[in-house]
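We begin with a single chain expressed as structure tokens, specifically the form predicted on its own.
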Amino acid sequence: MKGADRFRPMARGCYLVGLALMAAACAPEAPDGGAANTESAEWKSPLNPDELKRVLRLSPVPAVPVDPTNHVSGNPEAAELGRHLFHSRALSKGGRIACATCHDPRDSFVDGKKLAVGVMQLERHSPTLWNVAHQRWFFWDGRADSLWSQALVPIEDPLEHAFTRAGVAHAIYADDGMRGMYESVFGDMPPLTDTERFPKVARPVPKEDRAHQLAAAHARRAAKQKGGAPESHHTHLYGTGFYHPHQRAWDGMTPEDQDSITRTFVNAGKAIAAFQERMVSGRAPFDVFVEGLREHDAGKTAALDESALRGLRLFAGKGQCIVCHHGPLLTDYEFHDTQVPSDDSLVWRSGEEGDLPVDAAPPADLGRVHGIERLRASEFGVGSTWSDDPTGPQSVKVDYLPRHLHEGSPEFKTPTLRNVALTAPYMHNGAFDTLEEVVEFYSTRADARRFGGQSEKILQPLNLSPTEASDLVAFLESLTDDSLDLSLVRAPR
């Protein structure tokens, strides 16, 4: 099966057991409520009912979900679009970076490194996009709620892609066959020619803002390696009333052609983000088990060899993976401190005198805290004037969020394990090279950083065995769908 029927449950329910009788009758009851197979009444289950229950709930990956803040969701033309924009350079500082540098869909949409390298040195490590449609908040802080708004995000972050909003619109102008994609699917653009009244670089640029902290670092960083002074445009956020030569641009606009060059760039935006709702993985044998365990049959469940199936127990029992990662994405969407050790070097060292000062470094990073100050201070939220559902039930999300329940330790999304073996290196700073680090990791707690805040209670050593480490293992690398076809997410040619 192709597309999103190859990712629907099998659906069984009663069935007429003779004309004669002239009645339905109903099939035995299953764990997951549906209705078992009765005609593989000699099989037997390989886990226990309790396991089984928790199983079920692993798969199917559902079909995509449409966003209402995004009105081309769902839109093949719109998609299409997205791809060119997803794969090109041209909306970025120098034509150097696009967004598949740090998502190339040849390497599951990473990049390898373990921290993302844009226009300078990130301090994260690029996620996997795999099904990224299905989550709730984007980035590992969260600083986005809706796909479309996190599209827009790194262009206009001076460490990805640094570039502006009146640069994409220049950009997809320009460029004659992305500008017809973009006039059949959104109308007219502006009238661009006139770069008088439409300057080619133009953009608001906020004064408190974590990306602008950490590009500032990286000036100091540059400056004191190089005995100089720190480039210019980050110093305004120190106090010293520079006025940034983007914000020069864009206050020189009318509020009308403002207004034209951002619905520019946020439909660009809401074109990636149904670009990336192609971004869908749900065939693993994996998938194939729990097919299996629905319909009875033991050809399927064998996708899964004893390895796996041992590593499968420990995932949903003495493990208590299962906790964080559950649900078809293996997620629960939502944001913690599992104290992975930090090597700050990787980003603030000099590499030649050690450390920097103290003024010299950004703030900590503690993830969910600043990302739910970057959430409710973005003017691209789901209740903004340029969502497509300003008042519907996704814009309440972000009024209620308990921020104080965040503070005291550096948290961060709990990543899809979906095709995990291919996404190395891992965590949020890609602090470890391979699984099997991964689960070392877990299972002695060795060089856990630990803040003064609140921690995991659940984080405790699992001390594994080393056939229990590796059958674990083998159970995360049977999350890997090799059924995938990349044809509608590669660069076009």
The other form holds:
Amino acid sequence: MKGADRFRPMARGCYLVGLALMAAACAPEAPDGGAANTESAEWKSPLNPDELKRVLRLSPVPAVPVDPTNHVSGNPEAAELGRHLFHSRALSKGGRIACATCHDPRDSFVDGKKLAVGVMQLERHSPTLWNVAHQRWFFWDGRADSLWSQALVPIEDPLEHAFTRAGVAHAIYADDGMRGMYESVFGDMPPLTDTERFPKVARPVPKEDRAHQLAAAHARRAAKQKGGAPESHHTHLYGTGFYHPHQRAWDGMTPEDQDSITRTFVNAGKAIAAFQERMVSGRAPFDVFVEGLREHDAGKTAALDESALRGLRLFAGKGQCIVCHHGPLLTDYEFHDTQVPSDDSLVWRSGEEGDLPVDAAPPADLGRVHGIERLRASEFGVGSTWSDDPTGPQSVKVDYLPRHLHEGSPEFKTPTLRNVALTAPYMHNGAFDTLEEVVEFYSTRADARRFGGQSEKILQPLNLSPTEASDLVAFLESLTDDSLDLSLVRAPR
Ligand code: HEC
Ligand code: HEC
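Follow the form predicted on its own with the form predicted together with heme C, if you could.
To see the whole picture, the full complex is given below, headed by that same chain.
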């Protein structure tokens, strides 16, 4: 390109105008002088140097890093136990829900639903787990700081598995296969046959815990219906503060036994994390294209057709998508307020197994504002005694979290765009059914929800033409590769 510039002052001007205009205004002006003829015999990059610099950083997906806070990270035996736990419905109330219910390995680790449904319906959409071991913060609101501590949340969440840590220990103990693997990786289990010491259902239930609030609301309702009958099993402590039955069972245990149950629970989370390290995407057409850029191989750059290539230029140029969706996972691993429209019809509904009906609309989702509060309050942070590297570099990242976030600008994690064509619907609340709708939203910003907070200034309507919009979608589709060996992740027989 530089050679051609020397003969075409016009092209140099294009660099100054910027790469977006460059693509539109300069590309059609193919040089036809002698210099260009010599050049066409050589390698000719489909991208200008500026674009090239940005695009090279998007590929390939690197190897999964070892997590120093999890001593079984990278351990195949632990991963195998994790595979059993991930698919086990025994770790849920009523035996109906597994991690795989919402993160189905045969379906790109998603459930295809707008909002996830466990024991009850959640207020958020299930994200994919492709390449999840590369993330720094977990959940849409970042309320977990490690992959292993993330896994502990859905198990005790009354809307998801609605289970308890004591129940997890008993479920592993009762299954010869899982118990054998557990003991070979982590050592002996506590003497769980003694159910006096180790009740089957027990866990600490923090007052701000959703389980506590839901159960308390249920107790209030039951009390009202029965005219406040004190003998209702939920209401006997009403008035002095609700005492959750899981908490009561937990309080009946010695601190040492509580610790050994929590240790088993944490180990289960670490095994599940080791398993999730396997969920890596392969070489997508886009990666082949980038190899072609590096190797000057036109055969490989042909992996993107004209439309996807124009889409890539938009993505890295005028569309500014790359500002937030960068790096090999096409995410900055951070949080933004993109003002995704909210779904006002959303109510907390009782699922099939639900026994804690709450029919009020949930409060507005404040995203990361609550995420940071909950992360700081978590008993399982990377700096806690349950971490295998509590003072290591990872623990420091929590110290740099922002102290004050604007409540009017709810931020959610930038999702990875690897395999995004396979993981509809989209956004933290499943607001959009198709990639076309997502692109339309960035193009028009129609229905952008405003609470009066500052929005991300970068998100101005792009006013894309229909061709530009479909080019962008074609590029997003070029990020698809799900060639992962299913036998590594499917349910054990
Ligand atoms: C009822 C459906 C459901 C079940 C069951 C479930 N999840 Fe999820 N998962 C979700 C939803 C919804 C989110 C996002 C929740 C949020 O941000 O508040 C999520 C988030 C995650 C994340 C964070 C991904 C990221 O990029 O931040 C991981 C990892 C994960 N789940 C793994 C698991 C594991 C492991 C289990 C089993 C122990 C599990 N999930 C059980 C629905 C489910
Ligand atoms: C200011 C940062 C930012 C910019 C710029 C940005 N995004 Fe996003 N993107 C996000 C965040 C944050 C989300 C999740 C929002 C939510 O769930 O509420 C998201 C979600 C998405 C999703 C849905 C993925 C999923 O799995 O749910 C797609 C697709 C997407 N963006 C593509 C794009 C494209 C294409 C552009 C450029 C036109 C773009 N983004 C520009 C931050 C950004």
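Since the model is a prediction, treat every value here as computed from it, not as a measurement. Residue numbers count along the first chain shown, from 1. For clarity, a rigid core is taken as the largest C-alpha set superposing within 1.5 Å between two forms.
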Legend entry - L484 C-alpha moves between the two forms by 2 Å or more, core aligned: yes
